[in-house]
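Next up: a single chain in structure tokens, the form predicted alone.
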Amino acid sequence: MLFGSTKVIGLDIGTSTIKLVELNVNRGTAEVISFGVAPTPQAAVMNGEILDSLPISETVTRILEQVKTKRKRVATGLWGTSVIVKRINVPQMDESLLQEQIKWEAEQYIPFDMSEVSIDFHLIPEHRSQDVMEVLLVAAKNETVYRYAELVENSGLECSVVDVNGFALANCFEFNYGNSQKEVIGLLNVGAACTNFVVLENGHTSFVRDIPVGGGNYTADIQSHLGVSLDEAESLKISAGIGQEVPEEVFDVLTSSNELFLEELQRSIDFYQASSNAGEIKRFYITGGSIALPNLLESLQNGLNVPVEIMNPFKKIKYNDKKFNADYIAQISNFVSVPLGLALRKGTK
């Protein structure tokens, strides 16, 4: 979004791994070539925000090691406090235009000096009257935006297109399952800090928002409640999530943990419908890292009182069957879908 060019490697940086995608798109088909993936080095990504770059930056060159791709630019993604993303209104105007008008309406939303961030905005064409029309305005801090950049270009590569996650998340669902859907569906995307929530009204993005909360906070409840080390907490929610015999009362825990999870999503639901004519999400589409947490779907899904569906990244996304096996898709399907969100775009030269 920020900046753009083609043939991207989509790289992924959060807070507890790195994930490095290589695709071939080709008239409107996609498949996957190469795919690697490492823990992010503790302490190095906090929100979304880079701590230290140079750490990562050695985990990225080793993953490019073992991928052995050939390409050198990359679409990464921000995601938390790095990135802020609003619905606002602005004056009907041609949308030539607007690219110029939309930083000085900026200036009302955005915290910061004007000097100091990179804009960009996304039309919402559902939301559009006579007078007015409704944007997605998207800011970082151009520190950010540099310090991503500089991670890049350190591991040897090219820094070509810096995205949004949720942007990404909504990309790779619209690949999948097409954009021609008539209903209000929501995506989620729980991973370890925080959960990408993004609304889609006819297909297109209408409401982004990275919710903090993620698998972290289940495992912090855990070592917290129980009286364990973070690493102790950490397999006890892996374990419960797979199935094996863990105390009673870590169930206890993961079940307050969920009503909390849906009480933090309850508010960025009801925060879109106050700021939107749209009708009620009629469905949700998960996906994540942390989406085998105990009996989260089934929470979500009572709590919500509408469907809650796993997404599926690889529903029209092909792999390469010589270099991946149908349990390793599996295996990684979870978290897959920003990197490959990342790895479709095709900005502009």
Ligand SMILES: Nc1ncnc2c1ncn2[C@@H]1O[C@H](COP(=O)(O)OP(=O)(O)OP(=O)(O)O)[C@@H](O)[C@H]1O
The other form holds:
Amino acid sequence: MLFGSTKVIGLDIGTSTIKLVELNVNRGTAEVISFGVAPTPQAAVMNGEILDSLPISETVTRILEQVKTKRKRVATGLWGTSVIVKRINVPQMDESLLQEQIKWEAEQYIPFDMSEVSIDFHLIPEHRSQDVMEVLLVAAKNETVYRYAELVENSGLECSVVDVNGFALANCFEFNYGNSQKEVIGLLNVGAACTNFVVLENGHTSFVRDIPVGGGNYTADIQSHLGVSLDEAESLKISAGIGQEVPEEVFDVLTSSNELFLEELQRSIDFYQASSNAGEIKRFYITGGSIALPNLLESLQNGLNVPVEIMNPFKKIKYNDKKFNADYIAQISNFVSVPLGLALRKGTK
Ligand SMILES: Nc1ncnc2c1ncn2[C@@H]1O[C@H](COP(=O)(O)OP(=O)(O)OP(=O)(O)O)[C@@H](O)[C@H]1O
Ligand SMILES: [Mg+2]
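Show the form predicted in complex with the named molecule, please, because up to now only the form predicted alone has appeared in this conversation.
In what comes next, the whole complex appears, and the chain from above leads the way.
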């Protein structure tokens, strides 16, 4: 296309919050132009599936009014059960040939009729031998992709890129931290219903999995142990997260929820480790709304026995400090990694 920009809006539709980011990307630099967030309408999203499209579109429209964007094109991301990412072996071949062949290769791994799914892949460059190469196969039902696109279009926008949140997380990390790390690195985006878990080997994304646990589990645990409503449980959790005083019982529940979270995470780490010969994960970077949970960082650090750091999405991505003050940036920084990773994509139309 000759005229018009390929600049996109990054749109992350989470279980708890809907986030929208606009970036100016220019020769290896990126600057935040606008950011908007709003609570996700109740029960509209479950495990990454859009259950109730209309209230989500209305929420997106409201965020758009606040941020006053001129852009129309959107990059959004699938996650949870709406997408399958699998590490598979394929015969050694040219990448352009693989574009054509991947459907046939995918058939044995995907539990759906090939005519019903959209397929994509990412090469894992480290894992190439004479005969085989490893790729991350990405598959989503056409119907699911259509529902995301429809939602975007009902918000008055155009759906330009349908990505995967795990890859967007990796994209945001790579932009900020580079991809020259030699050690195996784990990324965790701890949201409400799920935790995106990504592994980088030699700076390349080599594993992506959405673990179905997140802050929502902590809220549910508080609700059941203290016998309070879900809303009360959520506000007790947030109060604890921002350092306000809460009953001792809340802390007891959060401590045991941390242990359950760690167990669940460990299962996925074991699964990754069994499927790779790159060695152990040497360091984790964490992000997501739920990393404010008391002692989560310490619990991960002790349980995993490796350094765990909070990922800084603004390490290299800039923002105008006249428009966004430091307090605001600190408030949003746990929430923005995935939408920033989406906003870094180039539109295709
Ligand atoms: N200060 C805080 N302390 C503890 N938890 C918090 C705090 N602020 C937000 N959260 C939790 O963070 C979660 C929302 O984070 P985020 O926006 O990353 O999730 P999401 O993208 O909507 O969820 P998912 O990706 O699982 O669909 C909620 O579970 C919320 O309770
Ligand atoms: Mg999320």
